[in-house]
Amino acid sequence: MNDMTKNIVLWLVIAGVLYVVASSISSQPSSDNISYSAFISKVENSGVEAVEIGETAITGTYRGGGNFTTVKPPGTLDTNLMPTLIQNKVEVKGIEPQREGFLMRLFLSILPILLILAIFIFFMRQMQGGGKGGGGPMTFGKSKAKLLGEDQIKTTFADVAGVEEAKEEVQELVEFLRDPAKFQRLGGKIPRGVLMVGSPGTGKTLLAKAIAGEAKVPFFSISGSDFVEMFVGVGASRVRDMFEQAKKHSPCIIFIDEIDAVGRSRGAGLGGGHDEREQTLNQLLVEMDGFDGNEGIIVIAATNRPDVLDPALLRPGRFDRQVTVPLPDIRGREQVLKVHMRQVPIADDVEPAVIARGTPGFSGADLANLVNEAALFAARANKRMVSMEEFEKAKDKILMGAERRSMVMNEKEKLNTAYHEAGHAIVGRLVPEHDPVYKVSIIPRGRALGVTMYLPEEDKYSQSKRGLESSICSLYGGRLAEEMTLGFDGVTTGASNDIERATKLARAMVTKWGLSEKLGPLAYEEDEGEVFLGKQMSQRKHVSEQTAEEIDREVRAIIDDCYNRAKAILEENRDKLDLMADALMQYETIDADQIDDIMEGHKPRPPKDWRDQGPGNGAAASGDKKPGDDAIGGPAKTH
């Protein structure tokens, strides 16, 4: 509520106060009410000493003492009422009809126009947004980009970790903010727009709050899907508005978040086109390089879609550069790690360099969640710090799934799962170029039953296609224990998920990576094109019948050759599976030193957290298995 409003409400109030209390004064006081006729024998029994008369009251005093009112009958007209108080000498007097003063009147004339005025102002303020909601139908063009003043955001480049690369893209931008003339010496241009490009959860926007922490410029917050409206035009006039806005506060900064919901690529229109949305995307690419200059304005934007946006958008003069955030490494995990850490009271044994290395593939988004979880679980236990054991807990967690203790299993169903696990555990040791086992469960974990998780010793870049070939190996390993133990009748659905993925690999090896002699380096399947980025609704068939069968048939030959030799491999160490099948039973769960243990012929030692974990603490679960409830550890995840 602004100050004009309060104003007219503060007024209406004392109008009403002091319209009471003039109603209040006007009024008589009190006394007895009697009929005309009681009165008129009153005075004839010479009852009443004085009388006043107005225009429809009578009032008067007793002889006796005490006063009374009486009302004149309506629409009469007594002409004996003053010969007969003249006869019983009663004192009369005349009242003065009562007329309300000036202000009075002038208030009551106004007081409805008042009362109008105030209402319509109400509802104009409600469609301007100056409700809770804080929009309305007036505000539909207005910019609904948030504006940070340059000593509200406290983020700075301390506070981003694991994407040096990017930082050092982006410092410039920081340099020209805090010193322009530097650059405008030699006639250099600072960038217009820079493109961040990463997964989600690599630290795209925090980067951005970071540039303007550290340049002390005023930062304007958007997202892409604020510009889009139901109505043709609100879009471009938002960009329209928050260009002025920047203009007024520059040099500043424009971040513009998930850029790929307004800037995607003019279609064709097939599919039924949004007008709107590339209204929207016209004006922000009129603002960003058009007549109009917008100096000392840098735009910043972050996507995971690059390959929709416009072309015309990525051209150098709007978007000039492109910063890939990309997932951190070993050394970017550790840094990350480090600074989610210091909001958390972490005990002496926990070392961020093991914990990165057990988390490839983790985005700054996922290690600051698994610093979380590690939070939790230590304060579940009513500890006063987080230690190791919490973190280890924490990484099971995320990478396996949560414990699912609660779901009870039979005997038989429960050895088939260990089996089953210690197929995929077995092979995936001992083919070549393979992750290490990290570790077997039987406990279920989210949608799995049971959990062989490997993790790799650095991280990867690409895979070889030995490496390949041992990864569908390990993935078969589970069904063939099931069969040597049960039989082929005996074979659950528990390995349709390892089926599906080892299909998946096989193929993609054979039609997009080129590993097979056969066929050759060749390309025989391509993404098809999204209809409504322009491209044609029907892809051409790139391969003959003749070729698909061929594929087929290298498919299925990449499939046998793996079968036979990861059943090869059980085998011949039946006796590994069968201790590693009773170590399950046993222990639930084991690490990689005890499958170490196994391997070499040993019974496995016990687990560090033996006393907490012994049998019958643990549960798996019930009925049948399910398609897809086995699962195997990947690179960083469990599916």
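Numbering follows the first chain given and starts at 1. Rigid core here is just the name for the largest C-alpha set that superposes within 1.5 Å across the two forms. Predicted model, so just to flag it, every value in this text is computed and none were measured. What changes on going to the form predicted together with ligand ADP:
Taking 2 Å as the criterion, S199 does not count as shifted between the two forms: its C-alpha moves by less than this amount when the rigid core is aligned. Core-superposed comparison between the two forms: CA of A57 displaced by 2 Å or more. After superposition on the rigid core, the Cα atom of A208 is displaced by less than 2 Å between the two forms.
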Given for the second form:
Amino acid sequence: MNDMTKNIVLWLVIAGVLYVVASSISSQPSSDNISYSAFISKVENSGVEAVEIGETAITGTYRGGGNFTTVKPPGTLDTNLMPTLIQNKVEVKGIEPQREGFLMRLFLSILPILLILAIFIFFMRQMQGGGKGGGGPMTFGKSKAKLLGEDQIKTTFADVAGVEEAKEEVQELVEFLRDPAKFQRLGGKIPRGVLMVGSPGTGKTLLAKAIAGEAKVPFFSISGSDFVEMFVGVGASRVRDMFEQAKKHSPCIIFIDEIDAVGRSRGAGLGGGHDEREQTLNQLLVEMDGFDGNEGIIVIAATNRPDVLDPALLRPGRFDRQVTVPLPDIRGREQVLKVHMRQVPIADDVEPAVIARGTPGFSGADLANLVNEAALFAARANKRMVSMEEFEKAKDKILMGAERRSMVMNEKEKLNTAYHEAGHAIVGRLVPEHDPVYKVSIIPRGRALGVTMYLPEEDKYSQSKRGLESSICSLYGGRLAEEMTLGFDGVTTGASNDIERATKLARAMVTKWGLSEKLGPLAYEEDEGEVFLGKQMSQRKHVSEQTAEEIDREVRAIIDDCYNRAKAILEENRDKLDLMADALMQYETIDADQIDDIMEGHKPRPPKDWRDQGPGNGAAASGDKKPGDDAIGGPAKTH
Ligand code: ADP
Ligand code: ZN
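Moving from the form predicted on its own to the form predicted together with ligand ADP:
What follows is the entire complex, opening with the chain shown before.
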């Protein structure tokens, strides 16, 4: 049964019920409703001509004309009724117990069941996410893959920028899909499964779609989580169905996003009982083995956690080819920006290269978002072109969260924040190998009360021990500045995020990066949380209690050292701390030039309108969060 007929049946049932109810009401002729005793006395006074006696009701006509009805009192037996009627020469007719009434009662009694059924069907449909043509309960095992026909795909390689290596690697797939027969004649072997590995937003989906677009073949897309259902076996039958459909459209591409939702190592994770997922995964493996390469289906799966995938998925003949889709580097970012800038009117002063320099760590999706936000800012200001100003605003918004000018801080809190940020900035300027501090602000953004921003001069792929220690120093600069001005009892909770990040850095230096002389270049701990991501408990490395203590001591030593260094710096530069805090109280935001002035020991020049700043801003923010807030603002500065 398809949707249409199901709907029609439902409406027919409703119409039927309505009809029966309506007709049973209207079949009663309009008449006097009189009491039983009134009826008897009418009969005795010879006022009644004829009656029809039913099971409960008596209807009749008066001698002078007009109808009446009355109801026999239930449970009583009026044995005098018939003699009285006959005595008074009333014509008596009996009525058969009504068929219709019985049917109706039956109907009414099953009505609740029908209703429950209807509601059940309704929810089933919702659950199937049917919405756009999805099926009712009969289509439970149908795949939810979305099909884009070859004419519907407008994406080409030109839309995917900054990932040249990945593009080259998949080029061959395009040629194969265009003419599978040619390849087979030459005995070429084409991979059936390609695993795209990369963080979210790097363009994996986009690239897969572009392959389909270039080769002009249909594109099935589905997310790994779409297979996962409460009911065992449903996922497996969806996989089967998807491959069946794909075979009909071969050559084509099946794209499975987030394959880790189904493809995690079997029998792993906490809590066991993953029957459904295992069956789904098994079915996927069966299908990938089952179809011959010459059927022209290429399965492309995306994940950012290849390490948690079941090894069986990665065996030859399955996803045996991996294509890494990395975060774009500075040139890649420039190209991605150019791709997206084609969609909006761009003013002459916009330099993609400059924006690219100020956005290390941005993914393709982040950059697309940046262009979009800039366009929105321009639209809000009724501009016809998007200029550099809007890109600056958009970047600040994405990196630091939207400004919250409406949030009112009292003077004391403001001063506090000013000292805190000045502490970060001054230490950041004076420690070695620290990214240059280029902007300090005490305008609340997102959840942060104030922000100090650094600009890495180029993309960083690694960091030195000295640089890491400098980061820890500057993170404590905020807290230290508070301590120096408010005394230890006056320190606020504003530094919680700084402390958390500093501690994480120090711990990673000891346990991951081998940067502690005492403990040597050993990996001591795996990331916490791995357990939940599909690794087994037993795979975690354990350290002896003694080593754990040593680790703690060493982390503590690093932090104490950095803390003391930062403290010395701030005490030595107390005058600059006051100068900067004053400047922040006055201007709220100060830029690189003003910071330079302060570092030279004099009052800063008044700002040019801070929105008109020169190129090259951007990068990482050190947001100061309120307690209990664990969100991290902007891309991570280090590692
Ligand atoms: P993923 O699948 O890796 O999470 P998507 O392919 O869904 O990322 O990317 C989301 C959006 O980001 C794309 O629709 C596109 O607009 C933009 N984007 C991402 N990477 C790129 C890129 N390399 N070139 C151009 N645009 C990109
Ligand atoms: Zn801080």
